[in-house]
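Given as structure tokens, the chain that follows is alone and in the form predicted alone.
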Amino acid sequence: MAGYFGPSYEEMLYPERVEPDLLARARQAAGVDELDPVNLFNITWKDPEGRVRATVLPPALTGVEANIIVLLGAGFPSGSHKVGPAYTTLMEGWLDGTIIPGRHTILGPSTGNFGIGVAYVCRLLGYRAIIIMPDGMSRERYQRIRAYGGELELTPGTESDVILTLERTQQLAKDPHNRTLAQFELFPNYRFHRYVTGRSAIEAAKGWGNGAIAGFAAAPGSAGTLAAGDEIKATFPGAKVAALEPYECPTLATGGRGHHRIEGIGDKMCTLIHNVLNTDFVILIHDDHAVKGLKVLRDGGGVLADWGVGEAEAAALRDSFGVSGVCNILGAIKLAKQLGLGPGENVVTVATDGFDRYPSVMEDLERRSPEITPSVLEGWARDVFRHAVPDHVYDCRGREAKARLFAQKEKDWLPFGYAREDLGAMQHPAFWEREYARVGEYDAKLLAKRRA
């Protein structure tokens, strides 16, 4: 293992082209050992039968024409897609010499499910690794990276004020021997989501439909998702990209601040690595409504069946989805509605993770609405995703809306040392092009590495 490390960016998008027998060794793991390292060659968004890991939404239960394509982050080893943007910061860390094992402890500041990852990517490799981030999450979410050894560092508050945990973060990066996977602003994350998830998501929209992507719909905490949307354009240019947000805190789309519950999101900031060229439209979705929504398909299958949603169907929805994955859901019928897509036209949008770290959520549901009778979940039903419509669209194509949110990035990360000078270059989409290329850099040094 030590002389493969793990997978480049090309087999993470074609795991296919690893070597044969690394390959089946990976897939023998899955689901059997999932702490043998050789579960790196596992961050795909592919299943051992070279799909993209994906579902096609009944349109009974969306209410669009339109085709709803969720890529499913579940299948990933810890559980969530975040352990890529994870590993490959990790990747080219090792790569540049800045991280050396054995010498550095591995700080991970997130809102869970990037710190799983970072606690699982360590776990497998030998680092020591400290999760910062806030106190008020789910459970499950230190659970499992207690479960994989990681650290933690609790900072307070929850999703609204991951910028203490950023802050915290910088207090411990100055121990020489901490190292920082700091998802907000390191590109390994954009280079991830835009080469691997973008041309998966590309792929899994060929069976639908025209084959072409007119939409593209993610919430943004780290941003790193979003960058999909950045290659869904190079292919199909006229696609759209929305970047959702909590209505409960509406940073990107009008400065505006405040506590919600859609854990993964909404992190009071524009991130640095969020290229706001690309950016079209910002949606904003009731946290309630994401969090009734996972009620309703959790428990609601009765009210699926009534719509016309079939008992098979319904039962793969389970567990598919978390509550940000909702949301995405949310904003992707939103979206298609905003655009007037029709049939035929696909909507492509991710599912972070899956329903196994958000019991706890669940149960604050039914402890503050106590009487969910089938009837209530019905109304749930209608409210959340039949009368989804396009309200609270920001659109953000204009040269005053770009210059709002670039406001709002220098305002973020001026703070935290970055120069304007720096700040400005993300203005210009050569920037954004020479951080996607240094893919082939890394996956060039990565298989040097291997024959050494």
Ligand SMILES: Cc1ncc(COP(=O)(O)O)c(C=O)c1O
Given for the second form:
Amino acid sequence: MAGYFGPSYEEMLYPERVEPDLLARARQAAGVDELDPVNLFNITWKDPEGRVRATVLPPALTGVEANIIVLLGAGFPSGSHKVGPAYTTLMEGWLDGTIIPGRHTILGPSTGNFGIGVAYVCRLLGYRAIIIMPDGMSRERYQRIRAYGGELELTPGTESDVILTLERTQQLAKDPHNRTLAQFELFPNYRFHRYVTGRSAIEAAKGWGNGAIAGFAAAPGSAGTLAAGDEIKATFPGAKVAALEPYECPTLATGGRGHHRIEGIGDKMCTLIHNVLNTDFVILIHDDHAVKGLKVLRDGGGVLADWGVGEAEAAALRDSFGVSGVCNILGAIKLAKQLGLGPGENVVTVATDGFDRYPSVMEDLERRSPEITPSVLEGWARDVFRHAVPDHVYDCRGREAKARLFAQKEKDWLPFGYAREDLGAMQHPAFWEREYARVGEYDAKLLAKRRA
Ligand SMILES: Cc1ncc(COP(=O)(O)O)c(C=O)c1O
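Now show me the form predicted together with the named molecule, since the one above was the form predicted alone.
Below is the whole assembly, all chains and molecules, this chain first.
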């Protein structure tokens, strides 16, 4: 790529600070020529008018008076916000001199969206990419990775078998030509979400209710997105952060493990970059509710109309979410109920991607269910959304709960060669502040390279 590499953290948060010609070219390429490298400058939560892409769910659907604000990730290049951490991890490796264009092949361990993001960014920047992922994910994911020229290395299983992908990645990483974008371990993922997503969330909430954020809910895969909660808490110290897990795979809640159908989350571990100090609650969501909830948003326009949701509002919900997005919405509703929030108070959550990568999941639901009539859809809408109750909520604010989460992290990461002292350092807020402060350091290095 001639003359530039891609945006700084600051430019992803404030695209209006990108040099005007470059920004104009990026906006022109958006959705027209997605393989033009200038699209790196479209890695942002902001739309061309400078507004954070977000929606506030109709209270008739959520059954709560508090605003449930959902940041929409489908507008990112490649169709999900995971392209952000893919880009920042590659960018930091390049700035550190550990990843060299033309010499290194990039490994992307993933359950899908991160892999899509890695394949996409590598395509734009001219790197060979190998995506290591389970073989049981939705077919739309593999198609996207191949379309971007990524090579697939499949390990057996589904979402809950991510550890097998990490083990396979560790083997492949022994080849000196390979470099791993380790989303579960490396802090560019934390930095992207704390700085870019966290501050975008704060901006999005400004237009709603009292303008503050009382709660943030997100289901961790790598736990990158959860880092937005650290920034939200830094601004609103009273805000509460909930990590959501599948009921069928409650690793953070109880150390339990199992198979589930919410792609992208519930990877049977406490990831290295998860700052558990800021996790106030773990809330479990039934995978079946997330899948059926998605069906309601897709095909339940009639039900929503009966509940007083306007046609345009209901239509806007059809394409904006995937299964984990619905899981996050359910978690946000439960958090609002748990905290007893009222009118004018805001809970923020995130839709990682949109519906485009889930038609096969809906087909599977249709095969498994008896006829899905309007009254069946209404029952699902009631049970899943309106009547959601704050059950399976684990309070993680106490010392014992924190000690259990740290123990889980050790159990998951000592086998990968991390030292106990290094993991111990993560028990102190200063560790996370130091990592966060490096945003400025990398931005300065990037701008210096671009000017050179
Ligand atoms: C669809 C989907 N939802 C949620 C997540 C979890 O996001 P994070 O890895 O930032 O925790 C992912 C991560 O890959 C994902 O692909």
